[in-house]
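Heads up, the chain below is alone and in the form predicted alone; it's given as structure tokens.
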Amino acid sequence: MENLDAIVVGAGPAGSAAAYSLAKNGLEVMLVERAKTPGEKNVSGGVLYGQVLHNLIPNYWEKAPLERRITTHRLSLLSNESAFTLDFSSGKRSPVPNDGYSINRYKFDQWFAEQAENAGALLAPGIRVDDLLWKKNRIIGVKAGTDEVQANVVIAADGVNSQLAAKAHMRKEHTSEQMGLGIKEVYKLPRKIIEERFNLIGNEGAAYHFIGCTKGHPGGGFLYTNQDTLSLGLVIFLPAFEVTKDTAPDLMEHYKSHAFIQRLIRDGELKEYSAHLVPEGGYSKITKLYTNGFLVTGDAAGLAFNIGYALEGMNFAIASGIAAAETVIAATKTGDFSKRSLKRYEQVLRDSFVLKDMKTFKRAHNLFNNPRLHSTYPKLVNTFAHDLFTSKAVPRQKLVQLLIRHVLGNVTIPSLIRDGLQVVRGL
């Protein structure tokens, strides 16, 4: 095969965004996907916030296979027997590009890859890239089995456990502190029941995030409403499995056994179960982003973050794919594909919301590794709320007195001060 302008490995949001951008600008690009169909191996809750995608594909919501527009956000702190929930619901429609939509990644990734193919990219599914091709100290293509394909630039979009980034000497072996295990189950329910249960009208949707549902281990839970299914899941930081005998299914069953969760998924028919590693290292663990003839995007670069009330993965992936494409387009005009030329990619990301957000919340990772956040504080909030809303036919305490009694009964003053500082620094 003749030399291509670019090879993109991985047809997730980052890879398809890069391939689409390159093809729309007239470059010859191959989009390689290991699965037989794009989206087949992906696991996501998931909610897509679409301003970035709108910049790439205007009015994408008119064409893409979206599920529901998220109008309700809920953050719940769970104790063993109760739930304390912060609820925000808006009847005001935000500007359409800023809307969040629940999506099915299997459907969405197929559609996105098709857009890249329609723009002129060569989509090559069912192909596992085994190695990189080198010429001296520059990457010049990929090897799949006995086949070799050369290109000016290779873009790695092959996920959190990127083998290409490792082969390009762009990252060290991952440690458990950098990773989380995402577990997802999909439950089928009639559309009418979903809308009644979650107080939705028409195509409105709800997004839940849960703290206190992981047996005290760092992590959290989520639930997103789709057209006629619910996406229910957990993300557990990997170090948890080094100190517990619980398995991932054990933790999922514990999560589902909570009365609050049971009511939400009641009568649902389990249709899917999946698990996948997710990057949790934060700003300090971002991999090296570029070298001679090579760029790393999305989860492969560790471009994701979790601050409890907001999860960013797909947005970051799409933005990094577009930034990688812009870098390759500029390099093609000069014919320079060295790391001196490709360093533009990192600068584009630094000027965008991607690395700015990750830097702003770089200390959030330490906050969410605090075990008290996942056990002590959810219990404290729920017992306080129980006493607040219970009449015992005895004189009531003032609100501040009641709060102080609960706080001092659950956490020491030094721990409270340290945790408060963590919140201020992290969020």
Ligand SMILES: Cc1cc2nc3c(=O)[nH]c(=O)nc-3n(C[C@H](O)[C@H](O)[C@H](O)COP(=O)(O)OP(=O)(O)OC[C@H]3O[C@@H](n4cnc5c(N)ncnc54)[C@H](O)[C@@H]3O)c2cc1C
The other form holds:
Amino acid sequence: MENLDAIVVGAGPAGSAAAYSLAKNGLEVMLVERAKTPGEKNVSGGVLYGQVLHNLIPNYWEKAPLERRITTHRLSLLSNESAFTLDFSSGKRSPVPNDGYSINRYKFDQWFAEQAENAGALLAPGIRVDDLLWKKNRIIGVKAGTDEVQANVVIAADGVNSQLAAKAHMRKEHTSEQMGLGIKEVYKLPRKIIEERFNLIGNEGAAYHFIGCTKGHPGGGFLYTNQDTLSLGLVIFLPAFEVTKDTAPDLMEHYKSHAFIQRLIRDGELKEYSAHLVPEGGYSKITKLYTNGFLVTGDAAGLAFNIGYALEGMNFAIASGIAAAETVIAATKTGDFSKRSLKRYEQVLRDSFVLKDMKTFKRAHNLFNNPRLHSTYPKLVNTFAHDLFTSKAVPRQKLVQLLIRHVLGNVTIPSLIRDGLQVVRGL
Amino acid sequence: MKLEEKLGLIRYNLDKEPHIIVNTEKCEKCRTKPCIVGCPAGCFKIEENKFLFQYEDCIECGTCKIICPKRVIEWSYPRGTFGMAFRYG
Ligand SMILES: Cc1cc2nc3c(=O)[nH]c(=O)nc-3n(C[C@H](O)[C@H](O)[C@H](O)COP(=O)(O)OP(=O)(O)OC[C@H]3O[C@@H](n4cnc5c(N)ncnc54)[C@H](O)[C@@H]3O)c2cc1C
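Previous: the form predicted alone; requested now: the form predicted in complex with the named molecule:
Let's see the whole complex now, leading with the same chain.
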């Protein structure tokens, strides 16, 4: 086979976005995916914030397989028996839906890879790329079993465990501190029941997030409505497993046993249990992004954004896939695929929300790793709310006094100052 | 629902060639064994004081490799088309 313009490894959102853009611009690109069907290895919550996808495929929402448009967002702090909730619902519908859509990755990834194929990319599913081909210090292709394919550039879009980024010396070995384990269960329920239970009309959807559901370990929970299923998930930062006796499946069961969660999923039929890692290292754990003949995108590069109540990775993956493609298109014009030329990729990301957001929130990581956020504070808020909303027929304290009493009864002043600073610095 | 039943909902196309190789002799000496609690598919366990590992139920997350304090887990994804497949994701 002649030399291709590009090989993209991994048909997740990053890879399909890159392959689509390259093919649209007339480049010869191969999109390699280890799964028989793109999507069947992948897991998201998943709410897709589709602004960048709209830039790539205008009005994607008219074509892509989406579940529900998210119109209600909730954040709940859970204690053992209660839940304190912030609820935001908006009737405002901007023409470009930037409030997010819930999706099913199996369907969505298939669709996206198909778009790349229709644009002219050569989709090669069922192939695991095992290694990179080198010529001196330049990457010139990939190896899969005994097959070798060459290209001007290889784009790694092989996800959170990226072996290619490691083989190209873009990153060190992963450590537990930079990863979260996401566990997810999908429950089937009739549409009508979902709409009634979550107060939705037609295709509206709800995204609920939970803090205080992890037995005190850093992490959090989510529940998203799909058309006729619910996605219930839990993310636990890996260092928890160095100290806890609870297994990951036990922590999921514990979360699910909360009365508040039970009500939301009651009578649902479990259709799937899945798990996947989430990059949680933030700005400081982003890999090197390029070298001679090579670019790293999406989760493979650690480009995912966690701000506690929400996880955004798919839009970051798509944006980085597009940026990588733009860089390769420019490099093809000059014929220069050295790192000097591919450096442009990093600049494009620096100028966009991808690296800007990750930098702005680079200290948020410390805050979400603070165990008090996951036990003391949710409990405190719930006991305060309990006093606030019940009447015990005994003389009451002023609310501010009550709040101060609850806070000081549970957190020492130095901790409080430290945590306050973390909030100010992180958010 | 038990974990085995949950895993029963997933489709597997089992590769006879294991994609994860664990040096269980070294694991026996590991004090913390975080893989046992961290694996979402329960692939690592202790039975009758013996450390046991099986790759057949693996759902390909990669947690074990990262949390292994001894770094004795040889890990890769299963070969193309093999392993598990989700229907929702
Ligand atoms: C529980 C959970 C909830 C999440 N919720 C959200 C959410 O609500 N919103 C959001 O935006 N993000 C969410 N994310 C994050 C999001 O899923 C990721 O950031 C996103 O999938 C990254 O896209 P990607 O294309 O970089 O990688 P992936 O989607 O992981 O795609 C990588 C692809 O590469 C393939 N591959 C890997 N290795 C090879 C190889 N050697 N050869 C060939 N193919 C290979 C894989 O099979 C896969 O198809 C969530 C993640 C999890 C785990």
